[in-house]
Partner chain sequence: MTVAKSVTAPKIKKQSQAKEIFKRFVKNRSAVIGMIILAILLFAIIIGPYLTGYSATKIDIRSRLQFPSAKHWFGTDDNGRDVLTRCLVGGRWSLGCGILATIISAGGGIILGSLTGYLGGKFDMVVMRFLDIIQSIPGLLLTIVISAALGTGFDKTILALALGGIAGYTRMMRSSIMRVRDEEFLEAAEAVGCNSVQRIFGQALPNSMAPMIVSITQGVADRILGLASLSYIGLGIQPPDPEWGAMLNVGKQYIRTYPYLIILPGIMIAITVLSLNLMGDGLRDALDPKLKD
Amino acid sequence: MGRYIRNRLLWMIPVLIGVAVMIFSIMYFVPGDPAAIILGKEAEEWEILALRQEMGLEDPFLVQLGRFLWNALHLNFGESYFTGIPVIQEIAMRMPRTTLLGFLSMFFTMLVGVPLGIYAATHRGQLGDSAVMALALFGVSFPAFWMALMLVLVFSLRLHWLPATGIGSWKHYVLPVLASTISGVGTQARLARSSMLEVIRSDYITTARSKGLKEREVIYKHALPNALLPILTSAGARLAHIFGGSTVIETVFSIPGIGTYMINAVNNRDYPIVRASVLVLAILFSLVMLLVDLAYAFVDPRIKARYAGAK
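As in the form predicted on its own, what structure would this chain adopt when taken alone?
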């Protein structure tokens, strides 16, 4: 297992290099001049050119790319064009908020979605199954930003139960987590239902029932471990989607996390922030998928045996 983890960590290196090259290239060729934005519309042409030279924007593409990769290797992402604050310092301050929001959303998504899907599968064709699928359809039909705005309208502006924006006590996390969870619950419930239905039809489940085992034991001891494999895959992708889509939730609720930090930088052409934020999110995604692969081993002993023999 240790050898497998080491190999997966090594595979992250070319992935992150590819992400770094891609985001640098995108920001290099995107329209807009950071120097002109910083100096404003009244700036003279020579002033803009002097600032571009000072910022290193007049250097050839390969020179800028090499400098960026070398600095990123040493976790030096430069300073913000507008505030002058080191980017890594801002990211370190904002990352815990984005990470906490993401993991809380994923926790409640799995806690609610998977049991609902199992219940629907074990009561296929009954009223409970129809009710769960109707709720799942409701959850996946509405965009996250619309759901967030509706939650603010109801629980903050009308009922005055929860704060609408900012970050502080645990109450500030309730609406963002709920908005991010609702659509995820629907997706996980539908996936868990289809996965369980496929496993329940298997011959070994029929054999287990023929031996007189209790239905609860058949479902949770024999069927669920095999049904969890696609659920875990979807959970990893969902968590990565939450981190990547944090810009929407954080913008609606004015949460000072990586999402709002990055979206403001995109609007201002603040290249160091955008490049660093995307690279950090790519690292998070890679680590999440590594955790998903390791979780397979605890669900399926056959996978653990294969991992143990991995070179």
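Keep in mind the model is a prediction, meaning the values are calculated, not measured. Only the largest set of C-alpha atoms that superpose within 1.5 Å between the two forms is called the rigid core. Positions refer to the first chain, counted from 1. Compared with the form predicted together with the partner chain:
- When the rigid core is held fixed, the Cα atom of V218 travels 2 angstroms or more between these two forms.
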Given for the second form:
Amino acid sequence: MGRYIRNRLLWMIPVLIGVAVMIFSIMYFVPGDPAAIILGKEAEEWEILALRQEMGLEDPFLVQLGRFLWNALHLNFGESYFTGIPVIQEIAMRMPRTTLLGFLSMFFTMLVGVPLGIYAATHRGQLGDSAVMALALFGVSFPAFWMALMLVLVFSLRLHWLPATGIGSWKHYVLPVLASTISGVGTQARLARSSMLEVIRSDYITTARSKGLKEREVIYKHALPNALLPILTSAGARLAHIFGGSTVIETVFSIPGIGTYMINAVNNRDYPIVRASVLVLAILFSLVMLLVDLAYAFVDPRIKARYAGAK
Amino acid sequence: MTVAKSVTAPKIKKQSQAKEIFKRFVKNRSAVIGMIILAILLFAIIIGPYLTGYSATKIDIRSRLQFPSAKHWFGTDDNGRDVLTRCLVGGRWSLGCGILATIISAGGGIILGSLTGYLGGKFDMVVMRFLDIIQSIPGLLLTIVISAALGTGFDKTILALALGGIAGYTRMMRSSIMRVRDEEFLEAAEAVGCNSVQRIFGQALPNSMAPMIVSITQGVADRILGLASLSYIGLGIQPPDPEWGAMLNVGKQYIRTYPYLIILPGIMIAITVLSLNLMGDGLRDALDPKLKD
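Following the display of the form predicted on its own, present the structure of the form predicted together with the partner chain.
Starting with the chain above, the whole complex follows.
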């Protein structure tokens, strides 16, 4: 186990460096000159050139990339082109909101989606199954941000129950979490159902049944633990989806998280912010995936066995 | 000549298999419903704009922000344009973008996945490590960044939506190919003298396409949703072009007063995505030999 964890941790380093290189390269080729944008339309050519030199934009690509990586290693992501506030400072302030939103959404998505999927699988072909699957299908068909707009329309503007924008009390989190949960539950229920069905069809379940075990025991003791493995993996994918989608959801609710920070920066061409936000979200996501993988290894005896000998 | 014979023989069987799959697909009620909805929708967005009698982009300030009525079924927007016409023309943008982006993604994924899966070795390792990197960036985030780098507009948005998806398709294709790689029919193909390109794309690929076809159907749905998100945050397709997400972006300022401006394009998205998902589910059931009656 120890070796597995160590390998897995070590592997994160090149991946994250790769992510940093990739993000830097993509943003490097963004059209538009940041120096010209900062100085505005009236700037003279020599002024722009001087600022470009000062910002290090005239250096060769590899020099700039190296500087970016070196600074990122020291958690120095530069300053916003426009406000001059260090990016890391803003990110530290906004990060908790995005993470809270993400983990709450994921928690409720799993809490509702997985049991629904298992229920549907164990009642395959019955009315309950059809009802759950129909609901799930509707859930995955609406864009999450549109669902968010509808929730605002009903609960904030018509009923005046919950605030539509900003953060402050727990009430501000209800609608954003609800919006991403609704669109996630469908996917999760469908996944849980199909993974459960796969297991129920397998031979050892037939064996368990044929040796006269009660159906309850077959489902909860034999089928469920095996079905949970792929579900666990899908939880990681769901989180990626939520982090990605949070950018749009945060925009809808004007939540000052990493998502809105990044979207505004994209529209203003504030490159340091875009690079740092994506990198931070990728690190966060990689860490969660690491935890998922470790949990997987912990639960799945096959993986544990593979590394047990080489301890 | 014997080689030619042995190649034509399985072809006949393939046809009957396609027929059987089609039969199972047609028997699947939800798949048929999805197909009918999609057919109606396609018909509407292709023919519809000519029938409404309004232009999707021509500004008519005198009739701005009118609630739905007999004259304007979906009402008019802030520039006095007929929302129904815009929704229908918007469908061309959304579906067009979604389909083209998926074709590029899936095409890239199929080629790359087949090669890595079949060849294995160092090539496989390098590509897979590269995909690891790409996939540690949450999907929509990557699309947003690529879209920001490329800029807005139809072709650039398609590319942004497509590039992010290649990784997923490659992985899927690779694992399908690896599953069939050691099957006897590939050994047989080698024995009758097929070269590796023929073996990969002529034999291994068609035999591992089933999950791919399902995933392509759902890929179009996902990309329509992704495109809507992109346009909503101000990338992707720009107003005045009537893409659904772009319409929502404009409509959100009127959420208090003219909510139909955000309700209707959203419903269009949902209907489209729903029909594609229904079809995808039907295809999955039809292609799964385990569910054969």
